[in-house]
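Shown next as structure tokens: one chain only, the form predicted alone.
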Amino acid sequence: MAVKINNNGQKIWKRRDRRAQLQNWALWLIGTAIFMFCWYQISKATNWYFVWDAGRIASDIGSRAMPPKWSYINELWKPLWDTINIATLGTLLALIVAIPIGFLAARNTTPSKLFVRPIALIIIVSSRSINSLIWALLLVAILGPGIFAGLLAIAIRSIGFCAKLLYEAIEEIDRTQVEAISATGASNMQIMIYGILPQVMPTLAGLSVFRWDINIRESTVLGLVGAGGIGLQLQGSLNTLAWPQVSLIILVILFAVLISEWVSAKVRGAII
């Protein structure tokens, strides 16, 4: 017999179910076995000497990185500006593509649930399933290193994010407003402009700013694979073991992310 205590502090007796108890023990046993197997595989592939020595190495690098090389700051303004441009233009390009895809993916606005909607959903899933760093690697190999590859990587990655949230907002609109406009004999385009778009505009504006904030962070590392921005300076400093420059670049990136977070929060607060 098992004992439970209710909210009043009274004991409630409950008969044990042997089958359910055995199932719980079996699940715990399977889960433990899977965990131990995964831990064994990770341990086998890990050089534990470096793990135990990580504290000393981190302390050594930290001592070499301090103080930051403040004189290097003038070399970072242009890469930082490039990073902001990559995030901003990439977000804008993504929205231009994501808005029609969002309308094609929504059940209440798609011209065909059987053919058009699945294609739109495939585009959304394909965009969201691949990280922007991987897109940047592919585009650098195709287009060559530079800002343009980074811009396209950010745009392609953002299409799925924006389109998904947009089509979900479209499917949740108030149908009475659409029906009222339809009753006046409005065309499909007029229904779209006056009945649907005004209802999803706050969501669209909010997710645009939110995605721009995310893209600022992602753009800072695209330079590590040759896609331009401040990450390129970080990669160069890491390759030459210029730790004072590395610490300064990290501080600049942190400052840029904090500013973008503040701007994003202010704009979203004004919209919502």
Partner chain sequence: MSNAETANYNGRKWRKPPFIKNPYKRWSLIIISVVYVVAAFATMEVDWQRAYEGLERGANFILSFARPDFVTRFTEISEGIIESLVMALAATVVGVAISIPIALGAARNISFLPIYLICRMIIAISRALNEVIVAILMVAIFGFGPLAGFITLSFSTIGFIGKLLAEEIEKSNKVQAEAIRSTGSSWMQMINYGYQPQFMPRLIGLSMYRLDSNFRHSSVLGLVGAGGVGATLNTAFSRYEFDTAAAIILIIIVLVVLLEYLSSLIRAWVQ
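Numbering follows the first chain given and starts at 1. Heads up, when I say rigid core I mean the largest set of C-alphas that superpose within 1.5 Å between the two forms. Here the structure is a predicted model, which is why all the values come from computation and not from measurement. What changes on going to the form predicted in complex with the partner chain:
Core-superposed comparison between these two forms: the CA of Met36 exceeds or equals a 2 Å shift.
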The other form holds:
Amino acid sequence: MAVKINNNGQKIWKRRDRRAQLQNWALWLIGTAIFMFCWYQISKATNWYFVWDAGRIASDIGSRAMPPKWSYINELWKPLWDTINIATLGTLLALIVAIPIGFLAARNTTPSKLFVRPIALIIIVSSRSINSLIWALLLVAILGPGIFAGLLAIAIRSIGFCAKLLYEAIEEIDRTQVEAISATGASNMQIMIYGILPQVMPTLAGLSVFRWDINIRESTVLGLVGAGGIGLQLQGSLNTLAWPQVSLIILVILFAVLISEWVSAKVRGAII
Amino acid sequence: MLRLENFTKQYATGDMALKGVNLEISSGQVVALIGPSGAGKSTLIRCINRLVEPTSGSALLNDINLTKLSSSALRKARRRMGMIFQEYALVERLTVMENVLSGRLGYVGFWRSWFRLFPQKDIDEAFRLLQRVGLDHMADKRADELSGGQRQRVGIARALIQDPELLLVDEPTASLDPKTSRQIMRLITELCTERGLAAIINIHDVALAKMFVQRVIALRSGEIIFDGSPEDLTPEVLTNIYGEEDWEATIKQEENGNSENGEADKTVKDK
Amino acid sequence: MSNAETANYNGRKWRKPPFIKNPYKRWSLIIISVVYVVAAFATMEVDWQRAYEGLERGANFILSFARPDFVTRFTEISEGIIESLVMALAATVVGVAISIPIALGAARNISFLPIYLICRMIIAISRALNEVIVAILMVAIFGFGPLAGFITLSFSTIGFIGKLLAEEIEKSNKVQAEAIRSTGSSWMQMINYGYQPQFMPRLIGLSMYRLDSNFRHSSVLGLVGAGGVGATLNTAFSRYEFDTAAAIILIIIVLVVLLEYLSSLIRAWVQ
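Counterpart to the form predicted alone, namely the form predicted in complex with the partner chain:
The next block holds the full complex; its first chain is the one shown before.
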């Protein structure tokens, strides 16, 4: 903010002084330029002929997809069950691995800041950076198609997420409670279960349910790369252009996601 | 029983928290440790059971040099030293009973403590101690449901169930109101007498200290500058410890005895 | 309390009070969980033979991280990565721009009921649909290429930013806005002066966070033909070119870390 006095001796108020104003303009200019560049790249790679036709195609697909083929639902129960299992067991598996990694990654509980902590952090970062669908792609290539690959993909992707939130919670615990337990002559493991675990328990429970909810969403599409679940049916229906089946599957997925969100909100409410 | 020799702590920042402290406490003796904030009172207590590692010097508990112990031997030695904390330091999400029993962790193995399968005699003792501090009906309450005074009682029970010879008490009353402060101090000193425990009570309330202990040690900038009976705490001595201030109030208050601490300070000064 | 009462405690059992008090509920919950896990495993069809054969390929893949191949498919990789970045950036800008009015509409305290319901519905749909499913539909409608990916990411950005920003606005201090309102300002002026300063830091923080998660998502959209590095990755996997795949994965990880670092810098600078 700046107040200046002009030639007539009047005070003039401006939001920014000249320098800040220039900086502001420059930032906007650079931002706009970057965005224009991005847009140019996208536009260059786009076949605009199709795009102008999009409205017609969309209404065409819409009319074919409606009404959903309700009878197809009977073939979806098993894939839906598989999807839920992938998410649930994947989350469980992820937690089993993520808890020790969280403890190894937290500054105050890691056995070695120089060696162990960086390794734990690298595991967390790699797991988090790669989308579960890519993990699934990789695991299908290694283990062959099926639920097992999907389950592992979900687990691997969730490890980083859970471990990150967990280690942040561990770093924020009340240190005096830990001190008090160590002052009794407890061993390191005992300090962990009496001094630290009770303090991070609410976070741990909350993030498990939260991650489970996310995993339900993610496991619905794993089938696209052959890793089991309802996505397999989606892929099949898309390949045969069976739009009424596609619309039913999407409805079922939406329904499952809504239910899982409701469950996770309920459980979190009960814990906290 | 406890002997500190040339006990020194220098923090990584270079601050000398303790400058060669020499101190001897005999069995069953209760000592108040006073001094201004930052004098090193907390550091001294924490260096004895090595929650903070002392830099040099030695601490001998029954002729065992605590500073030289390996970590497993240190854990054994810590069982003999109960600690009571300023902010109670209860594990808030555990029940009162679990908090008390956590004092036995040094004695039981990992799996027993994981499944909460403490020996029956520990549980008996825990119930007895809870009764002694007046909380036996609260055993299954969670620690964060208790009031400040109740929490500190649980903290005391946790320290005592260790079956210690020495209590390290860090500002037990700093977070409590004047009445509860007195009750807690009375409880601690009574229990020390009952069980013949030695104790170092780190306390900033001089009047309260004088009420309950027979020996006062004063620390200033990491050095002991007074060691004697409470009667010897004259205004000159207090000025030496804390700096210039009107000390008559603090001293008189103890003689009046019946009025509560903070209030009394003011009324006497106003006269 | 009398000694007779003390005696009562001897031998009294103590168990940790269970998390769920009602034993009927507790046991049915335990049984349901066990039955579920057993059923889930029992119905899982795993081709162990195939999995076992895959172990060698798995080892190969892990080893290929030691010698990632950036060179062989350098053009495809670099084009894919740039396309992913471009999509993420453009989609963040457009998505945030659209989500601001939607968030304003979805904030109960400043919006009218019909608009509130519409905006909330848009947010709910965007959040419920997985990016990949949206991408499939967009590819079907707009054809292959980054435009479909860009629209997909913009759409999912709306759900994310819209929801969190609306919550931020609902939490914001009403008095400041009332003060502006009382000067006789219009609705737009009230938003601009009364609310915008309050939610701006959060909006910038969320946008930066969304930029890096958009990049993460953009790397998979290629699998369904919506542009970005995913297509290259898919090809690499289907040809078992693990060295190239490892290279792409490493690049993604490094870029995600860099973006996260950048966004944390910007967030710290804004606050």
